[in-house]
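The chain below stands alone and is given in structure tokens; this is the form predicted on its own.
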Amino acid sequence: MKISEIRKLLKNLISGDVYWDKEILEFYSVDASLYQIFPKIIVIPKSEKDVITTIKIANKNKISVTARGAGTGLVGNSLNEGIIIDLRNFDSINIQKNFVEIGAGVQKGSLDKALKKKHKFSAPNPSIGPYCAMGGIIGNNASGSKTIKYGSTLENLIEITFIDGKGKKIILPQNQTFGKKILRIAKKIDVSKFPKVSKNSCGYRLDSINSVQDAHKILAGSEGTLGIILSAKMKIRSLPKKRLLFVVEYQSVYDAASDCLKISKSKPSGLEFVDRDTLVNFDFEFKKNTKCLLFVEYDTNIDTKSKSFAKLVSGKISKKITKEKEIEKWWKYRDLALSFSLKSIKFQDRVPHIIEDATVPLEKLGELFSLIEKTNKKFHTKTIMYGHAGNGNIHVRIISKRKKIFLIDEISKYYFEHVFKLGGSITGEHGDGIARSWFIPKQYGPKNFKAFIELKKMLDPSNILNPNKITSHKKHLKKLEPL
């Protein structure tokens, strides 16, 4: 059938939108990365049984489907040539006494203010969290800076309603045959390939599935390529009494590093980290030699906490902060790092994110550092870091002129084959996308690849969803935005 006639189709079949017009697939064609593909199809389904349809449609004439929130991606994880399928309109909010059960349209903003309303919160937090989807959430199995106390998106699910590549609605982990399927493959991956860190978005996480109770948990990370996520059912918890936030400035990121693994040790709810490039840009005064910052917070014990905390840090003791509204403040510049980021790096300047995420086991913080210094002296860049120092996963702004491009896949080679010897993983929470994904046999091994194929084919057997992601090959795909 012609794409044309694939548009008509679809307009006549299904109660939600359908766009075609060059303005909207332009639109579509870009998300927070500095990748393009035009789409042919933009479908924003009302309900179950558009999803379903555009699915079975997309499925007989063998082109793409490929789910969309709010596009904040930053390796072009919703980005593909056939079929966008925006959730806006999954947008429902039920909240329960210890879980929430939200839409894949959802913003997490708006599940903010809801969940606050009932002293309640919950525990994903990307930095620019009040503008993602849930849906995306899930799907590159998002974290944040409360990770370190309560996981990741993954630890936090508890039921996932979805639709497979073939049309077919199915609820983890109620459907216990779905369950079984994927435990028979969870059980024949070799566990001792997958990183031991505490944040880990890269492939599959099969490595999470025990029983078929943890069947739920295969989508988180999976970038849509194994269903379409409808809704979620996720953990809440109660907001804390009080909280108390250390701001520490250090000489050195090597002792901000080797602190790290002092202070969690305290468990904190936060421990989290910015270079220099990123706190000059805060309202605040630091010394002339401060080369970082640590950002650490606890919500529980904090008298305790309070009085013996100086004797975990080497650094300087710039700010302890009570007060909630000062803390919401501070934990603000902290969460604008990317953006301070991007103000700082000329357009020019900027290059692909490829890098920007590795996780490496707590102990090897000060050598994931140490890289970072060598890569920059054998390649010519320049890097803006920050990140979760807590779980070992620090974002990295590479500065290079963009006539220099080419450079980025021989950075990148260096810079991955470097954190797997270190025991990391190339990617803590913005998944693997267009950026990585060819990264991911080298991370895992054969043995672990075959299985990720063997799960991807049992969910969608005609590889429609989100194509040329995680069990792809290919690297780079399609081009950048025009320069």
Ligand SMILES: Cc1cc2nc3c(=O)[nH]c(=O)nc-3n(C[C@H](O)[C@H](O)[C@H](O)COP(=O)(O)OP(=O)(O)OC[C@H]3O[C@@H](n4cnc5c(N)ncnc54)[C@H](O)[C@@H]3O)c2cc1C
Second form
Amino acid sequence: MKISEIRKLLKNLISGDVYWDKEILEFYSVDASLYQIFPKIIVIPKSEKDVITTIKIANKNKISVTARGAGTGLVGNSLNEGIIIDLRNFDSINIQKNFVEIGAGVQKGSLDKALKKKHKFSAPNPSIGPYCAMGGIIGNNASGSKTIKYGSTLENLIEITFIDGKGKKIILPQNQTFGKKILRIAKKIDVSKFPKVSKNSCGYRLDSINSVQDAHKILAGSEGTLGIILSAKMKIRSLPKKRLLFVVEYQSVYDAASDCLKISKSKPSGLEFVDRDTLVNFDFEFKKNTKCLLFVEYDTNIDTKSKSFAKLVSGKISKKITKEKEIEKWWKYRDLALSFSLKSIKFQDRVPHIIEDATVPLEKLGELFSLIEKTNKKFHTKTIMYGHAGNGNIHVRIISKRKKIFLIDEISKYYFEHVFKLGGSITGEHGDGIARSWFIPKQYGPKNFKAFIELKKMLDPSNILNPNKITSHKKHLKKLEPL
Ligand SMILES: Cc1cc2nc3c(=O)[nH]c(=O)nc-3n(C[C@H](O)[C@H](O)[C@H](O)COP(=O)(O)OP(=O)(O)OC[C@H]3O[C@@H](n4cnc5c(N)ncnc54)[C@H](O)[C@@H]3O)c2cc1C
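Let's see the other form, the form predicted together with the ligand, since the form predicted on its own is already up.
The complete assembly is shown below, putting the previous chain first.
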């Protein structure tokens, strides 16, 4: 069938909206990455039946279907050529005592508001704040400042309802037949090749499937390649009665890194890092030679932590905050680190950010900083760094002349080769997308990659769900050309 016929067929059969206007295709051709791919059709389904119909038509006509949340992904995960399916109408929120049932299109901000009224919160809190959707949070296995204590999305999932690549509705872990099949594939992996990090959004997380009861976790970080998520049940927790936030200044990132190890043993609810370039945006006078800050939050045993913290750290404690409003203000500074860092990079010095999300075991954090320093020396680049230090997850923005764009592949190969040696993952939370899928075979080795392909074939035999991500890649659809 021609594209024009598929468009008309979808329009006739779907109760939701179907678009192919130039402006709308343009809107869906970009996300928060530097890539651009023009899709052919946008479907905004109203019902489960609409999603199934879309997948069945796509299957017959060999056209891809890519799920879209809010499009805030940083590596082009939600961009593709065929149909983009936007789940915004799946926006129900049903709060129970210890879990919430949410539609994939629920905005994180709406969920937070609804939970706050009941004195509850949901742990995965990407720094993008209220603007992302729950389908995207699951699709990327997103995490944030609370992950050090409460885990990433994967650890907070209880159940997932999704439509697979054949148009079949599956609920995991209830559906034992599928659960058993996933477990069988999980048993084939070489676990030693999986990074021993506290969060990981690379490839398929078959390492997290230890029983049929874990089967739903496979959707976390699957980037829309295994199924279109309709809804999920996720853990929720009671809001802490009190919080305590320390802001600590360091003259060396290596001192900060070695303190992180000690601090992590004191069970903080947040342990985050920003470097010197971010500091200039804070409404606060730091010492002249300050190279970086750690943000350390506790949400239990506040009195004890308040007294004992100073003994844990070698840096200068410049803030000790207990007032909620003030705590929120300082977390905003941390959450704005990406936009602060972009402010300090001239447009012509911004290059695609392939190495921006590596994660290493916490005891290797100092070595990761050293690797960043070596990378800068070798390639004559500069970097801005910030991130989730407590998880060994540092975001790196490279500053280099755009005309040297060809260097990015070389930098990525060098950097990731060393990240592998440190036992790390190429991505702790932002996923593989267009930028990094080509590194997955190197991350996991041929045996595990074969298991990934088997899993993909089981749930999406015609490879229509977000192709060219995770198990395959189309190299470098770069929006940016050298200036
Ligand atoms: C300023 C900024 C800060 C950020 N900070 C963080 C951070 O701290 N932590 C973090 O983890 N991430 C962060 N991110 C990355 C990103 O915002 C998050 O990962 C976010 O959760 C993505 O949600 P989204 O709705 O925008 O997803 P999208 O970008 O729309 O999609 C992401 C992936 O999920 C898939 N997907 C979406 N919906 C579904 C569905 N219904 N079914 C199946 N697959 C689906 C898509 O196909 C895609 O592969 C940040 C991004 C920005 C721009």
